[in-house]
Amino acid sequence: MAFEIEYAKAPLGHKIHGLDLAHLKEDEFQQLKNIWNQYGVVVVTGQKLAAEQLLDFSRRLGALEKFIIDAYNLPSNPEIFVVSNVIENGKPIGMADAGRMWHSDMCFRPEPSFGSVLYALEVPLSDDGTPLGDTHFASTAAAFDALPADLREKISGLRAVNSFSARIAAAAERGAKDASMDPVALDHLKAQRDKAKAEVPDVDHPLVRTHPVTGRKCLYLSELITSGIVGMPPEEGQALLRQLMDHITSDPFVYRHSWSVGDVVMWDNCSSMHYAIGDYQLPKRRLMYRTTIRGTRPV
């Protein structure tokens, strides 16, 4: 290989180096697509894109979807959502508290995305120039594999609820609470929160889902999307909830990155769930685009 792997010690999020998205040969690409493929949550570093060099390379991954509030889209190429906590004009150019649960993209559509790509434009610094805004990646096939026989018994055919509106409420119940949040932020949240209610409804997925390309058993769920369990009572099913996402993000499935501006970071939501940490506030400016593969239905 032209490019070298620094593995980490957990199961994904493994970083590599030596490569250039935008001037990416063939044999390049396929080789860093098995491996995106075969450990699920993939860092390639030193990356200098423009709007399109992201678009193209993430095309060649697969067919993109837009992220469904429009308002968190970049204007001049719409298939970029922006994460960002800046405000221009006295509005949010994206969508500032992005991530902050343990949530598979898109899990509350009936054909949630395969896979994420989020390249590092600008990240926040501490006063001792220590990155903040970290991003924690689960791997939701490794901790399937070590589930106890009787538990991935009582799983197997189980569906979960999933609901985009319980996670924008959620969302702004929190910032309502959070004093560091930008007011103006809040506001244009709770009112996405609104129109969340009557635009996306509920779906439900299977809690154990198979993997469209290397067909391994994922666990599949999210912290606050997934609301409950199909057919179990409301407090059974939020315990067994519960049970399964601290296993998930318990220390041996859990890789943390620290990023750096030119990071790119590909994860596959079907076999990893992640979130990010919100320990900044303006005048530490974060940035960074998004685009999004398009999937299929989970079965």
The other form holds:
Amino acid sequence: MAFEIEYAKAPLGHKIHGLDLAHLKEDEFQQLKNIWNQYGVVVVTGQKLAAEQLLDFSRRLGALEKFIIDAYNLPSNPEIFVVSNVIENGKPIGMADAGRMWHSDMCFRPEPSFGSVLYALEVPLSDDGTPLGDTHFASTAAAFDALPADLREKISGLRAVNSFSARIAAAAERGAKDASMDPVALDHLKAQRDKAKAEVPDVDHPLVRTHPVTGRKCLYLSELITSGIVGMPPEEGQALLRQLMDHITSDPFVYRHSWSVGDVVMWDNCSSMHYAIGDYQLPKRRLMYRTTIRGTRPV
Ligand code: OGA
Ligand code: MN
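Since we've got the form predicted on its own here, give me the form predicted together with N-oxalylglycine (OGA) too.
What follows is the entire complex, opening with the chain shown before.
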């Protein structure tokens, strides 16, 4: 099957039309994998996948890992993490706030996930039919390349602290102010995260890391999760993180994805970071399935 690439203006987020992920031939799969590695984020449009088909496709990309909070994994297929604002029988069926800040998945783990595959089953729409709940992606590879040489020099060799506890504290503060979060979902999320907190100690990673496949250098930090720079006074470290974050998330490096049902977005957590907007509320429903590809220790 011949497929077509619709290039985004940004360095990532190109759309691929004309592929069926449930029936990919080996050469199509290899081409898709190469495009993914090259750009960091690709959108495969028009998919219709059963849970098992999403899992089979994802397993071709690498070993899968389960999301750390089991309450948000699909009971029949726990390697699928459910991202959703839907509440059934008084219980959220998924995680409502899966990332309303710039982040890279599982950066607080010693071996963060290599990548994620997010499949849209239900997308909330505004009254005029415009999709809500867009996700932004930024290229940490292109952002690194564009840094002035002296800054690249300054940050090479630095390590940054990534903290799940910091993420929880920030999420609790934001959640309390976030009118789009249903109180049931918010209480549930707080309890689940508190449970997970004890099991997730802080970890430090290189601030500039190398993409395990392409060898590209990428900036590696997350907003509100990366809490400081090892060996640097807190204020100085936070100012540097802020400066880098502002640079990465500036227009030239960002693609904003407006979802359609059937989109599959694949990202890698080294050369990109992402964040989701919470501009919708129940009864408008959002339902996504995510699979997560295991990664290695950043170097
Ligand atoms: C995620 C995530 C963003 C979104 O699943 O890791 O950040 O748009 N999701 O739901
Ligand atoms: Mn995420």
